[in-house]
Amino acid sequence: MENVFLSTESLTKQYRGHAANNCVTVSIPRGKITGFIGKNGSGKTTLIRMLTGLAFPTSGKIEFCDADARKHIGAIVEAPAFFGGMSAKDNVVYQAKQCGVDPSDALSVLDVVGLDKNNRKKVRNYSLGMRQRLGIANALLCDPEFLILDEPTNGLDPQGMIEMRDLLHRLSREKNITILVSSHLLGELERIADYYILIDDGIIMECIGAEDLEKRLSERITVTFLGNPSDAADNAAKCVAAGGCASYDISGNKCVLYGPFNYRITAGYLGGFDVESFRTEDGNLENYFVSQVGEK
């Protein structure tokens, strides 16, 4: 991958003998939005905490693009906390003082996230979307090169989701901020991410760019088979070699064939699977995630 902002190598974090992250090796591209996907308890938060310096790895390493990059990280790992009886402006000024940022220079972050710095409305009366934007404003105070967001659209109404989506696109494209977004709302993530990291049980299942994923999701056939997985893999590989499909994945007793297809050729190989059932579908990120890691 060109222009990497940070990478990890064999990163492992153990708690009482359990590996919350196990030999995690990933790269995050500079100036792009990376979607971080996994079930609850899959190791997402542990990895995020290590990237931010809130936790230390048992083994392995994290390398940033330059020595000072780690000093310029903004993060919302949990629901942001504010002083409910204060305005957005007062909250940002207070936070700026805590971070050693000149308060007179700090109010520009409210403009960036679309909040009126002259509005005296108390934060306790803000909508969830406005609170999320204020949280990002606080995260932007240190002028970060890297922004980590955990579930930034969770609980937002449709308009709030659109506003958050537009904000993240602007931060990435106009300010060249590298963004890592962890989310269970895969439909929303599919609208903004340039790159994806899939994790399950502390292990990285796949890292894939949005363009490559789109090609895989164009069409697919999921075959549930009764025979030996190695025989099914051999049959699927022959189908790819013959030009019947573009690629395949096998997990358990399921084989997913990815288009584009030559259906005449593919049909000739379907019989070699000892088929229990099969279905064709246009893919989406949620279906792809389930095919890679299994049902939630």
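These numbers were taken from a predicted model, which means no experiment stands behind them. Numbering follows the first chain given and starts at 1. Superpose the two forms; the largest set of C-alphas matching within 1.5 Å is the rigid core. Compared with the form predicted in complex with ligand ADP:
- After superposing the rigid core, the Cα of residue 223 is displaced by 2 Å or more between these two forms.
- Relative to the superposed rigid core, the position of the CA of residue 246 differs between these two forms by 2 Å or more.
- After superposition on the rigid core, displacement of the C-alpha of residue 237 between these two forms amounts to 2 Å or more.
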Given for the second form:
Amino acid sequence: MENVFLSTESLTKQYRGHAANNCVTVSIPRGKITGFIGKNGSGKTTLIRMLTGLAFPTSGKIEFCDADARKHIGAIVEAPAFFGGMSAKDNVVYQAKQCGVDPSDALSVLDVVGLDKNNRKKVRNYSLGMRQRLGIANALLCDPEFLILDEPTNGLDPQGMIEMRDLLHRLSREKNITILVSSHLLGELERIADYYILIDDGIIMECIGAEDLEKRLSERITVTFLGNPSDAADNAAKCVAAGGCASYDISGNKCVLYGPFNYRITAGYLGGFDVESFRTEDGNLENYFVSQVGEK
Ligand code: ADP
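Other form of same protein, the form predicted in complex with ligand ADP, not the form predicted alone:
Let's see the whole complex now, leading with the same chain.
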């Protein structure tokens, strides 16, 4: 990867003998949105807490692109805290004073996240989506180069999710902010991420760019066969050579054929497997994730 904001090397965090992160080596591309995907309890928050300095690694290291970069991180790790009895504007002004930002310059962050600075409504009466956006506004006060969001769409209604997605897109494209966003809502990330990091049980399963993932997510047919794997591989290779499918993988007694397909040709080769069963799958991130880490 050419332009890296930060990298980790063999980062491990042990909690009472259990590795919440186990030898995590990843790079976060600068100016892009990285989707950090994993089931609940897989170690996303642990890594995020180490990146933000809220937790210390048991071993391993984090390297930023330059010495100053660590100072320019905005993060929402737990639910952001506000003064519920105050308006969004008063909350932001208070927060600005805490961070040494001129309050008169601070209100622009409300425009960025699409909250009305003249709305006197108390934050305790805000929807979850509005609170999340106010949390991001607070995080933007220090003019971050890197924004880390732990499950920002958790609990949002569909409209709130759309707004969050648009906001993250804008922050990335217009302000060139590097964003790391964790989620178990895979469909959400599929629409915004440029790069993906998959984690399961503290171990990084895969790091992959959106374009490469898209290629891999093309439709697929999984054949479970009874015969021997070298015959299956032979048959799959012939199917590829004949233009029936783009590629294949064999693992154990399963052969995955990847699209795009010419189904007429592929159908001719399915008989060449000693088929026990087969199924077709749509290429989406959820299916891909399940194929990498097993059922949720
Ligand atoms: P995620 O954010 O993906 O849901 P976490 O990073 O919160 O996962 O948790 C990963 C694992 O580490 C879980 O098994 C969790 O119980 C454990 N864990 C996280 N924080 C602590 C802690 N402070 N003390 C003990 N165990 C923890």
